[in-house]
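Take a look at this single chain in structure tokens; it is the form predicted alone.
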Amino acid sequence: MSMNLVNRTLVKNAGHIAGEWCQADSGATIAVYNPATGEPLGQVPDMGVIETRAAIDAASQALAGWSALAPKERARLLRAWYDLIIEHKEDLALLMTLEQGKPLFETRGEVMYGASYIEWYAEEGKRAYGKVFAAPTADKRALSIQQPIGVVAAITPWNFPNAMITRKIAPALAAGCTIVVKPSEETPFSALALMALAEQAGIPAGVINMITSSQAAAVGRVLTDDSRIRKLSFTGSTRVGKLLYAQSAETVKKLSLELGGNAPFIVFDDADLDAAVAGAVISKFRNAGQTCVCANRILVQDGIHDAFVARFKAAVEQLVVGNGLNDATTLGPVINQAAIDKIAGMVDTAQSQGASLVTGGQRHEAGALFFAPTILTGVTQQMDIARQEIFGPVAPIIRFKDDAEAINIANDTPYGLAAYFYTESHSRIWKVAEALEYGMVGINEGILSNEIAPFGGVKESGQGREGSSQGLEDYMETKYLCMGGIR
């Protein structure tokens, strides 16, 4: 494996259960490839049902000791983990570019973004306040306390292999929970490097357990069936999220689900055109369009449509497609063969349904998993591409007449994760923001997630929130204490 890391001990070819680095009982492994070159990067164990049960056992045994620690002590350990991540940020970014493909400037940004959740929750964990209520009668006192929900399971995706993990582990640990994490089999090395640094920070054995597996259905079933797991946090597709939701009903788990999106990016005719183009490029093409909050449909008002398309085309054609290790690269590969085949098929179908190709539209000569940044115009809400999550570097543009039509098109989807719009009118800002059926709205802004804000969706895009004080509450239960006989 050709990884030129400064600290080679961050490259782990093992899962982590009860404080031990371990292989799969079966001896099976998963090969991990660099999507930019197709070169093998190494192998990790392909764990299954037995290892998942062992990880739950370990988390259960560690729960009492971890939850009994003073919040200040948990905060100190989280802070030590954060400091180590910052110290190794270049290695973590390099590792992520190698296994996930996104350019180094993006992976450096993700490492800092991921670390910000650990820093935030190290501080926020000390603020799990209870309440004292006005008692109904003079001989009673009523109060509530916040306690950790218990053992937590987290299933994380490949598109943000660092941040999707830290923003689940950090609040869980800050709240006093222990956790079993199943990272994506496409990008396990980023997850295992975080695990190595957590161990180095002194986080006790069994508090974080990490199982690498390609057997998603079998592992998911163990996690949902075990009554000791009191909460499941999942980021991924709506289809799988619904399955986990159904499976969790038997043990009535608390769920945080961050599922698919179909984000509208609306440009009104009074928008700052340069700002809107810059926002659309970063929102759509970040991570090669492989984010659940990226612009999926770009809605442009009649009066500004042609001018926007011309400037957007010029900006998109400036994108540099290539290996993320090259400093000039601004657009990397997509994750695997299935992804690029799906993207190519969607672009072909859109054109057969009447969309016009402005730029791109085909696979790129940079390599097998590269797709040229693409713009389609003449797209309508009836076309397949307007109704599906693209998850690739393809921007469909839909023309609209007025505010009411834009809002109708934007809300005409079962999804409700992120939405964006550009306007200079303060009254339109309020009216449109309130009318959009989305959990998050970017106003004159193409990037909206950060650790201080509640990240999550409505409708079929999920439930629960990550980040902010709400993200901590999602890992805690409220216990009401009623005290009588006070004379």
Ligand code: NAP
Contents of the next structure:
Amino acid sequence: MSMNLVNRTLVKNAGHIAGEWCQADSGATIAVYNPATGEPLGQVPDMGVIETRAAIDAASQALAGWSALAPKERARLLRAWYDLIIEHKEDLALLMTLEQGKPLFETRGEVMYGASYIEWYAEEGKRAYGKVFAAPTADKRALSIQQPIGVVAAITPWNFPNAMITRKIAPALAAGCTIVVKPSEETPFSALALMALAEQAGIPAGVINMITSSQAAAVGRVLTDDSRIRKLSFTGSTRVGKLLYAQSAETVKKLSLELGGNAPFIVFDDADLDAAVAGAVISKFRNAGQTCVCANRILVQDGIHDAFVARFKAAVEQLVVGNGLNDATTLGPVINQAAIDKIAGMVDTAQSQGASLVTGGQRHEAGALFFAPTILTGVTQQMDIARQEIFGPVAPIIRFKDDAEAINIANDTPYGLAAYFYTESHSRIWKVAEALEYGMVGINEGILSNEIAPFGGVKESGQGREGSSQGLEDYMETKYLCMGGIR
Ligand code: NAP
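Switching from the form predicted alone: structure of the form predicted in complex with the ligand?
Every component of the complex follows; first up is the chain already shown.
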């Protein structure tokens, strides 16, 4: 299976700066591989400091024209982009399965999910309201207006190669900002295909610029040091997020940081067991466990523990491991060798620390980057596997006695992105939801992200929100106008 399956106009082997498709000045390239087979898929330019500066120049020059357009006009262009994405949904999904590995049903879902942000912000951009305040004295009037923050930089990860980009570009453009995007070097083709469709939609030159690079640290440094970039939106690991936070201090940039998580998935004794099992499977195993909101620890109350484990095991053993291009596949590979080695090491360490293997536990014969879906029981909050982000198809189960213990374990982490719990008690729903120190809580629900809701974390999982009206506000500044001398 190769890239020949994809509509060739969507396969771009170039970055995009100031409306031009371009190579690295050095001529260097990065090879991109299919994680399911190890096959090389193609190459993209390995750009660096010079090209990043050129992209910032382009975005700066395009800012005045783009921000001066009426929101309705920007909305028309965003909507045209959305329509083209929907038209090319199958090709975008195929391209993403080839470079990222997740099964086609999931990449089709991501294309729709990613596009939903463009549709939403095409509309929401028209609703950037100011305020008129009750003035403190009779001769004054006080109001505020919302204005685009300026040129934005976006750095995105490989686990959602489409949606993590649209979640940033769509609100930025709707607000009137221009942008420089650096996608992950693992999955640049999905990003460049979106760029090609944005160009086709008529979004003007310089409004979106895309840099492909293997020199993330150097490119990140240029983006954070340049005072023309007024906002940085980053999705990725907490480690890199902290670095970028520190680097952004010098120019006091506004930041959106969508970082790592350690999501607890709590099943109380009174839960609907079938719903909890289905929710745990989808939350834990979609994208082979490589989502920032994946259940990382499954906490199950004493009374329901053994019944849950038995049903969960049966459901997990139904997962079909294989190449994401096969229709039957429900679990694809992980992204690269370092990822699978880390996952295998975590499972071994957990067992050496006292966890018991229920199913899986080793690499899968489907290929070098496939790991068998795994369940571990007897896990405690002290074990390494309960404290680190697993980012793989491994479900550690922790047994607990009562609500207070579950909440203590759940909150015992520096992360605070997503949490989930299952119960039929409405008192418990309120008490537990309020006690969890997380930015998002799924209640009897294993999937919570969509364009209408504010997605984001607290504590070391980041700051800022993507989606909803808050996602637009994050790309705007409030300007207060004080009018005096009113007689
Ligand atoms: P990562 O290593 O932090 O990489 C994310 C992005 O940052 C990539 O584009 C990467 O480039 C770039 N990067 C790496 N080092 C950099 C540096 N020193 N300066 C500037 N940019 C740098 O994370 P990942 O492994 O790709 O993604 C997985 C992580 O993302 C997980 O922790 C996951 O929880 C998190 N995530 C969070 C959310 C959320 O919404 N909270 C959503 C998805 C993922 P290269 O890839 O080219 O090296």
